[in-house]
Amino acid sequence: MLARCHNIEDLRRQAARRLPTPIFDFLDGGAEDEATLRNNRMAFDREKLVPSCLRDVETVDTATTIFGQASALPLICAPTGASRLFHPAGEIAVARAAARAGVPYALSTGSTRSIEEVAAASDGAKIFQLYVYKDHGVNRELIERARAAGYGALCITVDVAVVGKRERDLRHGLSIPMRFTPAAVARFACSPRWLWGVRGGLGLGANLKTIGGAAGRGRGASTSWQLDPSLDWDGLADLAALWNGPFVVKGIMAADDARHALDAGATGIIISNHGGRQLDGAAAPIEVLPAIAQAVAGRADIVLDGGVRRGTHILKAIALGAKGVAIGRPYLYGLAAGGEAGVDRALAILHKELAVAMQLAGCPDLGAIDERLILRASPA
């Protein structure tokens, strides 16, 4: 089946299939109206491309280094929590699979495979993404344990002051603690395959049960009481002086909140609303990727996170002044679709697209691509 799939869509359809509708609901969907989901892939259909012809393209050259690790193109799997969910192998294929095709994995806190356990399954650059909790012992204790394994860079996801009003999984029950509806039972019982990969458990909140030895049982089941609101751009700081090493945050969509990133320790930036799972109506990554361009200035790795589906898309990001890309939902659908070898699919197909894009658009290496490619209005 995984032979059969061409592109994001196809691999998309195929998880469909697979998946119970409430799960699949839970990868695939946005909070409200889901409009910011939408425009995400939307806003690059509005982004022309314009090649240039008679270069030596013979072969092109994908590799990059992103947030000082190196990649094989310009490419990160973006984290994404509860990977159980969609396939039992979860978070240790993806790691897999990135380490094989040379791309950094960001693993996030709410992983259902724990940072030691994804560490001594790949030997690949790894990334923690970081949700920032009120108890600060928690914050500390879960940065040295990523330390301690090995990981390159620290992200600190930014965009959860609170969680988005994601309605399809509150229609299916899907929330935190979970109460699933009848109707969502009723789906899962017609997923038997589904079913038997979770008997041994979906792992949810695997970082979390172990913090402070005993008495972290239990918090694994939630994360929204934790959360904290009250995280300011001084705690920011805090946190990348207690890293120390490269500090990644997440959630920036603002020029000058990627100014005040900078002044709190940033060296990288991405550039996202979230998958459009947090506030509805917020614009595209890809639309304000050029203002924060210009407001970072070369000054920090920026990557744009949100809606790509394409290897047209990573060559549009990179024309307007991103570093690299993040992808979550298409490796997701990956894994859900054919497990490891899903999402070993899933980067084949944009890494192969991202290179004929290049050749068809007349760059050779990452470095040839910039503005010019893409078509700008005349001035009135």
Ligand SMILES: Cc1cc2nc3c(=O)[nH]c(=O)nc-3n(C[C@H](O)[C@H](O)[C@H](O)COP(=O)(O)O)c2cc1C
Contents of the next structure:
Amino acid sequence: MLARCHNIEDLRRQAARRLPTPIFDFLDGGAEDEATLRNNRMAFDREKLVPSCLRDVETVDTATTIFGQASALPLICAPTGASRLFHPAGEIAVARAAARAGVPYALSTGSTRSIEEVAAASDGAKIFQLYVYKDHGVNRELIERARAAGYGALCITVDVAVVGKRERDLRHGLSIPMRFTPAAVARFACSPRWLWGVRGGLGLGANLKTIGGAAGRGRGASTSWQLDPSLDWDGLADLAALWNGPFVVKGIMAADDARHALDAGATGIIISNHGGRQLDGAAAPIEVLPAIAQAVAGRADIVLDGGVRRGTHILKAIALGAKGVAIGRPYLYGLAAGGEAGVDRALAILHKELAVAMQLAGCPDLGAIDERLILRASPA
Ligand SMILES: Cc1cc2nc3c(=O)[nH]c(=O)nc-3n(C[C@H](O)[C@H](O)[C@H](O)COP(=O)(O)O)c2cc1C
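Right, the form predicted alone is done; let's see the coordinates for the form predicted in complex with this ligand.
Below: every chain and molecule of the assembly, starting with the one above.
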């Protein structure tokens, strides 16, 4: 079946067939009218490429470094929580497939396999994504565990002061933190294969259940979803100092915020609207990229996520000033469609599409990609 998936949309359709509708909608959906979710993708399509020819593109080199870690592609797997909802192998499958493809994997705080389990399963480049909790002891403990387990960068997500209004989830009786109403559970009865897959449990809160050690057990659970909406730039600077290594801020959309992030100690920025799951009506990352690239002026790696579904989207992001992209749903569609092999497939599709796009655009390596590739209206 995977062999018949030739693009990310094919994997999406396959995921839709395999998952119970409430779970597929949790993966696929966005906030409110989903205007931002749709625009993330459409904004890529509005940018037009101007290819160059006769540039010797017999071979293409897609290798780079992102956030201090080597990557075979200008791409990382974005942090996504609750992956065991989509396949029992969850984050372990994603980490292994990412390592095989030579791309970094960002593990979410909300993962369903722990920081340590994922580190033990994969020796690939890893980033730990932290949601900042009100309880600073929880933050400190998670950061120390990520350091001890060998994660090479810390990523702080800053666009979830509160959780966005995701209406597909509300209709299905799903809420964040992940809870199911009886009506939602009844829908799962129609998906016996999925139910069989999760018989060992969903692993929700895998990183939080041991917070505080044996004596503090329960503390993690009680604070687990008390995110800190009062976090400010000083708080971010404290976290950067605590980590004292490659420090990435995810969820930046404004050029001024990119400057603040650099002042607070960021060495990397992920331009993101959380894949359209938070503020509906927010601009697409690719639309704000040129202004942020200008503000950052090469002082930090810029990665962009939201709506990347094609190799040409990666090309456009780099042409407009990004070091690379992150993908969320594309690898999760693969995971749902076929477990670890499905993630392999998603990454292979994007790798191949990027290589072909570079050849057709006249770019033998990533350094050859710049803004001249993008059509701009000629001055009147
Ligand atoms: C199911 C799902 C779970 C997510 N969980 C997280 C998370 O735990 N932490 C985080 O920073 N972003 C999370 N995100 C957002 C992704 O990191 C990323 O910003 C987004 O998926 C990019 O858009 P794309 O799906 O169009 O590639 C999640 C996205 C999805 C689809």
